[in-house]
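One chain comes next, on its own, written as structure tokens: the form predicted on its own.
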Amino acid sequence: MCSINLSSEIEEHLPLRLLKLMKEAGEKAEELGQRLYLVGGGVRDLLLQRPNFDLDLVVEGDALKLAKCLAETSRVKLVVHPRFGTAKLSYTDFSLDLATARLETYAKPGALPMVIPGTIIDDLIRRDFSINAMAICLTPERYGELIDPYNGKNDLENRLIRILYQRSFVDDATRIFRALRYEQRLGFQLESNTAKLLQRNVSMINTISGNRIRHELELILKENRPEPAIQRADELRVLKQLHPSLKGNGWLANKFEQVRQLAKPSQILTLYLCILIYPLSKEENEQFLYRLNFPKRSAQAMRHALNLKAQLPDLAKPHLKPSDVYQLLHNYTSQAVQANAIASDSPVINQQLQLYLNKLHYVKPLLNGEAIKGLGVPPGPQLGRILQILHVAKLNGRVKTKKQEEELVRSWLAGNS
């Protein structure tokens, strides 16, 4: 067992606030007889001197009782589950997320684990890597001790991923994915024999659910530069696993990059999943689609990105009006169209949908239909119609103001009566 205690790098890289709570925690876990630890990869994230303050702490003993004791003397929103002997502390601008050390087993490759209560020593064994594997003590008696059953600093050191037994990715394919997200976001490598496990056993993917495998894609693309992983899982044929067609190529990278530079935070994802099937044939995205579960709107997206591709010749025709590429455009998401406008190497066709999402889109009459009805046009299909005819003239340029629309409406209606 390790001897090295980090007492100083914690109090050195840990924010004073953040400090203080975990030294009172830790007091208050040996007050109750309990033991605390700092465990996964708020160590590892600590040893290598990068910034994490979402910490995991697990307790031997009752999580439940010392996350409420906790709570008691701080502000502080607290989320329990008392199925899994889990709580949630939230705090402005870090959280805690407390567990009770236990021993999982598997009942066969792919199920969701079975869950006893254990020591810090079983709840270490359970974790992915021995990176992730490796605890800080928090109680005062033994406060900063390093808890490395598995190597776990020595691997950081030689930039390893290591698995901790040989049946690690049989148990659990998800490791599968987690093993290439570290390694690209660390610049690790896999450890040669965990490598070879994973070729081996990269099959056991088929073991696990869609809605599990689609939690770890999510994970990787929301990573800061996602690209490498997906083709290091491209290059491991991990991705095939997905489906046969899915490519991790230099083309994906280069969209990627383009997503980044152009779209809004909160449309990265679903763009990055576009991008990611836009490849691929609307029977083989359906394919995928019901492998993964995607939701409802992610889907749809997805879908309309490749509905869309179909149909971009016709926004290279000539003599396009601007109301005709609307019509041609307002019925897909923004996300599939500005999937559509970062996938296209078409200069012709990315200028009609960047008009469309620039402009276009966001082209509205400025009269409404009670201002209509009081220059004389009557509910009905009539009111429809001279809304759409509005639409189409603003769309085009030829009204500007009010006026120019009410004047429209009255000639419209001359020429009606």
Ligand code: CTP
The other form holds:
Amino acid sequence: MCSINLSSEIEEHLPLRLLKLMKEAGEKAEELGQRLYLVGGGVRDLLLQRPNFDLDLVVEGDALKLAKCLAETSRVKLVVHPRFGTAKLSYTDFSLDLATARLETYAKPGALPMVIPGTIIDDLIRRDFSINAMAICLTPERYGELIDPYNGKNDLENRLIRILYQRSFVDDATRIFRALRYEQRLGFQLESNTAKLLQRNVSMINTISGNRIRHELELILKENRPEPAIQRADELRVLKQLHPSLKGNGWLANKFEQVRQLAKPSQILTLYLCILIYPLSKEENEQFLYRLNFPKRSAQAMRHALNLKAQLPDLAKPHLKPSDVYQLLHNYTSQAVQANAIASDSPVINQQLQLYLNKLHYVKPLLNGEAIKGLGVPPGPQLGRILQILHVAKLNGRVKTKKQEEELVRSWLAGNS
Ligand code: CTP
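Please give the corresponding structure for the form predicted in complex with cytidine-5'-triphosphate (CTP), as opposed to the form predicted on its own shown earlier.
Below, the chain from earlier opens the complete complex, with every other chain and molecule after it.
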């Protein structure tokens, strides 16, 4: 075991308020006869000098008791999960997740592990990669001491992702996705035995539930630039396990880049998903949606994207009026239209999609139902019809002002009376 002390790194790289809180937590743990550790990604990122303010703390003792004591002495939101022995303390700009140190065993591949309380070493042994299996003691007696049973610090220096034991991917195949995510995020490499075992066990992905796979895929898609991890997933035949027709190629990389340039942040994830399934047939997409158990909203966006893809040739027909474009597109969600605007490589089609997104989508007559009634149109189907006529005229630029709209209503009334 290492006897490296990282107290100066902690003092130097963590924000002052976070540092103070962690020290107080360590002191409180000691008062309660417990030991407290910073673990996992927080240690990894501290050593890499990457900001990470959502920290995981592990308690040798009782995490809930410690979390409750800490919440009593500071203004913080506390959420506890007694079943899992975990608690979350949310402060304004960061959060602390506390968990009781645990020992895990896997009853069968892909199942959630069985858990009993354990020591910090037990807790590190159950983790995914050596770089995530380090802890720093926060209790005053051993403050700053690095606990690194798998030489994670060495692997960080050598830029390697290494599993802790041979059956790691068999026990938990979500680690396959995690390995690719860290490899690409950090610009590291899979250590050679890890790479070999990942490829050998790629079919273990079949042992994981759709929800867990989807969660891992979404974590990859939430990275700053997810395309290298998707490309790597294709290369290592990971993507094929989700659906044999999925591809992580240069086309996808290019379209992902465009998504980031063009979309609002809140739309990016759904648009990535639409791009990912774009090469699939509708039937293949249904298989993918079913396997990953996508919730209604994102499933609908992906279905719409493919339905519209099938209709795109209609947008390339000559002499289309803006109202024809509107008619073709208005039943699709704007996400589906945007996904197609990014995915389609036809300039003509793109121009029509952009016209709809930037302009036609927003066009509305100035006169509302009440104003039209005021001009003498009786309520009922006639009113609906004239509203539609006005909308089409407005879309095609035949009426612009309120006065022109009123004239159109009057002449329609004259022609229909
Ligand atoms: N962990 C694990 N196996 C998993 C999930 C998590 O071993 N399947 C451990 C790792 O030690 C990881 C820690 O739990 O560091 C916290 O998990 P998570 O929040 O997913 O990862 P972070 O390391 O915090 O990474 P990120 O920066 O992506 O949030």
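Remember, predicted model here, so these are calculated numbers, not experimental data. Positions refer to the first chain, counted from 1. Note that the rigid core is defined as the largest set of C-alphas that superpose within 1.5 Å between two forms.
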Point to revise | Core-aligned C-alpha movement of residue 8 between the two forms, 2 Å or more | key: no
